[in-house]
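Next up: just one chain, as structure tokens, the form predicted on its own.
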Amino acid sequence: MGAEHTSVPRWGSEWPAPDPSARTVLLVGFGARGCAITAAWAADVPAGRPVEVLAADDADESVLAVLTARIAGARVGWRLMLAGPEDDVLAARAVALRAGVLDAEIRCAVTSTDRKRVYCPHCRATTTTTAPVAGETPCEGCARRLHVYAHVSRRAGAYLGFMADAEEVA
């Protein structure tokens, strides 16, 4: 699959700049780089905006449900941004796009691309893997050997997975 034809973020060098219309905005920062990331940001927010910073190591469960609870309060004018490692932008991302955020409304920056999250579309689990798109990785659910496609979903957050043998369909 040619890079024209792909659902993979293409993620600029450059970081973002905080929105100047914003009237409040939440950084979220995603290991010591991403979070190097959010306090710049926080220092270039216009004067006189509300800023929150949440600073994690990694998008975990209880770091998406944080992140969760500030969409729901949430009024017009909100930003969210995102930055760290890609499978950690990608999970926030995910979870404030089925939250209804739309992506004028979020601005990321990613530090690494390393680390992939995977989706089985066999079991619905998600691995994480330093596997390259187009390499493979054993899913965590279901042990099947999944191929690393070059999509992925906005709402799982994830690259899809796919069998990489055939024999396995069976």
The other form holds:
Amino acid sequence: MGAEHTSVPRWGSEWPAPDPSARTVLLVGFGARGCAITAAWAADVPAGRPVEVLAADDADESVLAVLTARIAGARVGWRLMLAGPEDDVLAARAVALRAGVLDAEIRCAVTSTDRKRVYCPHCRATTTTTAPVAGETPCEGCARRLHVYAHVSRRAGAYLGFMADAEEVA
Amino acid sequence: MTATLTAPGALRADDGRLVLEVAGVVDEVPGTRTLVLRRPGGGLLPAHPPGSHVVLDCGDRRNAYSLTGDGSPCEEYRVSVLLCPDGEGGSAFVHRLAVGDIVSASRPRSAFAPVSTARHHLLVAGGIGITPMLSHARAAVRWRRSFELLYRHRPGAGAHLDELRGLCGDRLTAYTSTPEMLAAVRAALADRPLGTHVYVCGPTPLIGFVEETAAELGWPGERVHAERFSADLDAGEPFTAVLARSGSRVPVPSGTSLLTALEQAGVAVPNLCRQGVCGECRVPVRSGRPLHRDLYLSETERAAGDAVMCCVSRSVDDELELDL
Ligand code: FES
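Other form of same protein, the form predicted in complex with the partner chain, not the form predicted on its own:
Whole complex next, starting from this chain.
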């Protein structure tokens, strides 16, 4: 378990630059701000290294499917860079980590942390919310009131929720 | 993989050392002897991850030898030992052993295990460095893992070559020419699926070539695994040891071990082998990233980064803060 779960990620206040040792790069931007960052990154990747830029509104199924396909075809030396709101970046990063991409092969720029994905351990649904950490949100799957716990699962790419009124029920 | 050290009679009693009988001696190629070791009365030996080694008592010294089996529970261990006429005498001791002799060995230690999540394993071996790779290849065949093996050996002296051909089929490519081997290694590193891990064991220049070429071709260090002959350690970069309790700073120049530098600064650290094998000289680390070069710590212990075998290991960072 240990390595699978980290606490809430602390994104640096400065965006990372492309890894100079990358041989090919996939850039994925979410939303207008994310796409502005990927455009700047594309200009920074050393000449001669193939770069693909994907622009998306959010990390929906189709975008994640494209990402999965790109990972399946990638060779060692490939790097992934993600830019956009935290919920989209975490969802895309989780797909990459589950496919065996290493942390060292992923760089992220987070443009906002307002929206969160919250995982419900009771029904396993993931709910998107603007509730703050330690706040509450109804689960979209089972309608339980979920407490947004300060704990992000890397592989799920979501905050952990747990039943807010657990004590009362018990 | 071989490491030699002097083992004075005052060795700390290791619990769980194994008493083994030489059940067979195989001289397959000139200069390389394989020992088959069993419990004197028979019975299962401890299982181990592929790429593990045991530390064998060789007269007045202790040597680390890779186990060539796949690691699943079995009644015999096999080690292959290259006779080094200019060595410290450990290999000569092994070459004098005969069937029926009793030897004492540590339990298997794992410091070079395959990464279970790897999509593909690229194995690179030079000379007697084939021994841990034979273990990896056997396990990969057994568990149907994707792998390939590039093996450079001297003409006519390829240890385990026939066995490997049968085991690996076309996943083995053997070379007697170093330039051809290095070209093949570079070509492999240039084009392997994301998710591949590379493992190398052999002479220092081969390990250096793999590490440098992999880095140049965009392989993160986490995908590159090397098993060194501890006798071949290079001088290393200089760094400073910061002693957290006394606040003193001990410079460690290139060519001087951290252990020696500490001793010269008046800090006594228990030690025996001074070759990264016995585990005596372990020192807790508070901050800074250790550059592990020992054969003792497990991969988990290495990854934790909170302890260092100061006789051989150094520092990645300019400063290494020790809990001393
Ligand atoms: S003294 Fe033996 S490992 Fe350092």
